[in-house]
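In the block that follows, a single chain appears as structure tokens, in the form predicted alone.
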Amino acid sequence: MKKALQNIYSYIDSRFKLSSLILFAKKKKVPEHRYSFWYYFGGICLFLFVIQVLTGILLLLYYTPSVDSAHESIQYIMSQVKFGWLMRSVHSWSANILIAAIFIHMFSSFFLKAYRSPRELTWITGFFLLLIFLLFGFSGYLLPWNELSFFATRVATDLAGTLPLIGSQIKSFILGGTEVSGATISRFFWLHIAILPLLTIIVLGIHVLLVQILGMSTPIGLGKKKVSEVPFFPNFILKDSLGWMLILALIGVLCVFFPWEVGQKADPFAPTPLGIKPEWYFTFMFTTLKIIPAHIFTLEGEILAIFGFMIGGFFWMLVPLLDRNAAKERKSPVFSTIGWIVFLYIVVMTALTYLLPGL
């Protein structure tokens, strides 16, 4: 048996050069210090993405992307397919935990100044990954074709339509018409299962490659002599896998006690129900648009807020190029303060959405 396994390994190794990868993993070192805990969120994001792919493929076997069949196919998955309810719940819960993990990974990298030279492109590719996964959430939200997802999509696209000059064209392009319809669900379906996965593979591949080439960033102020290093394999990867197992256990508990609901089938002719809101990761923008004054001087408040989000996102992407102190290995209190303001703003606005539902 042992000889047979050795022969199989030799055969695979001669084709895929596994020994070279193992040697690279053994030589690779990871800094170990009091902030090392935050390194593991990158691996957690990758692990959750793999779960998304696997469960998404299983759901794809039974899902039908049409107005007449989408909701019924979800009901069939939940009630008739063996362990279908589990696969859908795992897919939905892991998607939400993935976006939360990406936010944590982003802010921890920001406060540890992991974006400084020569890792500017690592930060920028990570920023694009955040946008891609937010689009994953937005496109996947409509696919069950239930009441909540239908009207939330209508509200979101109506906001896009308020943009001056190009708003109506953007709305029409997103929806495939003037209203949320069968064309919309078809577009969102192909965006969700084809276009976004392809973009993710490309950007994620570049991001992971940059991390492997440049290594993990050491926080400013620790000093290279004070920072010890541990082997990536097996020390770091074992701790990383422990985090994966804990996340998997959390997902299992959530799926058993809080299985993802199907909801009522969408009725396009029904009035918009009270209290409609998007998924939690969009609520900070949603609440901002609700509380901003209708007009600020002579400009519409919603349009100003949308442009503010766009400018803020562009600034956040270019932080590595703007923070000159971090590039010179010096602390940058101004950018740290900006980071805390952004973090608290997102947390407070998200909390207000649920604490004051009538806002």
The other form holds:
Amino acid sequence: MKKALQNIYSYIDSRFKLSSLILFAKKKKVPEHRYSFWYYFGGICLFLFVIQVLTGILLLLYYTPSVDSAHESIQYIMSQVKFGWLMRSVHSWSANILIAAIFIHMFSSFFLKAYRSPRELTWITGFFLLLIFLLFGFSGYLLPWNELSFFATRVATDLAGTLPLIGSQIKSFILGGTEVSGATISRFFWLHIAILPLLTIIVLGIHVLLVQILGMSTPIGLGKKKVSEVPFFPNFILKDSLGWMLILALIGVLCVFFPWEVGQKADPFAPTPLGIKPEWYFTFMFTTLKIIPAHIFTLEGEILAIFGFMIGGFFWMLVPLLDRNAAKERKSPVFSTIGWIVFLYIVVMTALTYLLPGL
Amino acid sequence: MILAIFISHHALFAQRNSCIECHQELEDELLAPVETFQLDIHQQFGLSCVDCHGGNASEEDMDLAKDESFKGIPKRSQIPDFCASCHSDSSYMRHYNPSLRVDQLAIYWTSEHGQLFKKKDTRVAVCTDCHGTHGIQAATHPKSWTFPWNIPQTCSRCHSDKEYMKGYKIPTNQWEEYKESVHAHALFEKKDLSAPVCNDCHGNHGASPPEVTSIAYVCHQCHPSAGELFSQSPHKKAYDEMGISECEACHGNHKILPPSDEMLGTGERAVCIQCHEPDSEPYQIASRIKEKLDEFIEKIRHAENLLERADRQGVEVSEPKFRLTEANTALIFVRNLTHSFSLVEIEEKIEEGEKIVVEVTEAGENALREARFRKTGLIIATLFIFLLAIALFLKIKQIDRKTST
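Having seen the form predicted alone, could you give me the form predicted in complex with the partner chain?
Once more the chain from above appears, this time first in line as the rest of the complex follows.
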């Protein structure tokens, strides 16, 4: 038996050069210090993405992307398909936890200045991954075709339509027409299951490859001291797996006690229900748009806010190039302060959405 | 030339109204007509003071304005004819509102009010008591005294005034009773303008107390199915013979409360026991109907309860919930069928509904089983994960120790 396994291994190894990969993994070291905890969120994101892919494929077996049957197929998955409720709930819950994990991973990398040279591209690809996963969330939210998702999509695309000059073109490109309709669900579906996964594989591939090539960054203050290192395999990977298991247990509890709702089927002719809001990770932008004055000087408040977010996002992406102190291994309190302001802004605005819904 | 046309246009159309000019300078009741007339429907149709009161409004001098055509304030005894001088004239009314009836006065004379008025009783309602004087609005205007949700107050101004109604020997509590009724709830709470108000049963211009038989016809307009079932029931003949009004006997008149199942059967609040003796066959049938209905309701509630519990535990039960609405529809049918007092028909309908309830109950029990299965599965899976996590943790510790040495 042992000999047979060895034969199989040597057959594969001679063709795929596995031993060199194993050697790389064995040689690879990961710095260990008091901030090491934050490293594990990258692995958690990857683990949750794998869950997304697996459960997404299973959901595809029953889901039908059309106005007439999208909601019905979700209802069928939730009530008739064996373990369908579990697959959908795991997909939805892990999607939300994944977004939260990405935010944690992003802010921890920001505050530990992990973006500094030579890891600028790791940060930039990470930023693109955030955008991709936000798009995953946005497109996936509409697919059940329920009241909340329908009107939230309508509100969001109406906002895109307010942009000067190109607003209406962008809106009709997203929707496939002037209204959220069958064309929209079709577009969102293909975006969700084909275009975005393809983009993710490319960008995530580069991101993970960069992490492997460049290794994990050591925080600025600790760089000068002797930081101990542990082997990536098996020490780090086992600790990573421990985190994955805890996350898996959490998802299981959430799915059993709070299975993801199906909601009421969307009625395009019904008036927009009161208190409609997007998914929680968009609410900081949503609340900003709600509270911003209608006009600031001669400019329209909403448009100004949208441009503000676009410029802010662009600035955030270019942080590794702008933070010259961090690049020279010096502390950069200005960027740390900016990071805290952005973090608090997102937290406060998100909390306000739920604490003061009538804002 | 354009200027000349402009000036002549103004000279022709900007006619003065000395009535308004003078009354504007006055106070209280002499000023009131000017203020309220601004919103009056007659004003909106282009009529002015002189069209009702006569006189010459273009004259500045009061004596000249009050010429031989001046009618002044009509006496109360003149009001019906005063209004009818236009409103009963079809050729005149056609210019303003061709769809408006012109037989109000003729109908009024047939009414209780009109009859008494003819007998020189000027305390009874005349046109202005219900429509107002200078602030008259179309009946379709929500602020009109004759708009559905204002009619009960309009009538009650006289009919709830004990002092005023003294001598007519009719009750004065109609408004108080109506306020508690299901119809008042529909009208005032739900803003359902189709809910009946005073004039729907009593008539408007021809207002009179409805006859015993006609009450049912009024009710049947909105409740035709219940009316038809009652008409085919043995009660119809008996009621007719005894001169009892159909619907009113059980449901009341002004204070028609929301019907409840307690009205059926032989309980304290049952209406059947008003007429039927305890040992009689109808008494037994009434008791059996109530029993069957209660059983059916109990089964529906049980199924509902199962689905709610399953829903709270996160199991998708929207399909059986929807199916249960069909059982509730059957319950509505059964409640309506009680107007037929036919135990056989009621039992048949209940049987139909019960088949659905059995299905739903089964679905509810399955859903609860599913909820239990999920929890058990979670416990086993979580236990397995934690055991694996503990094993992994120990392995990590072991590797860490090995690495440090």
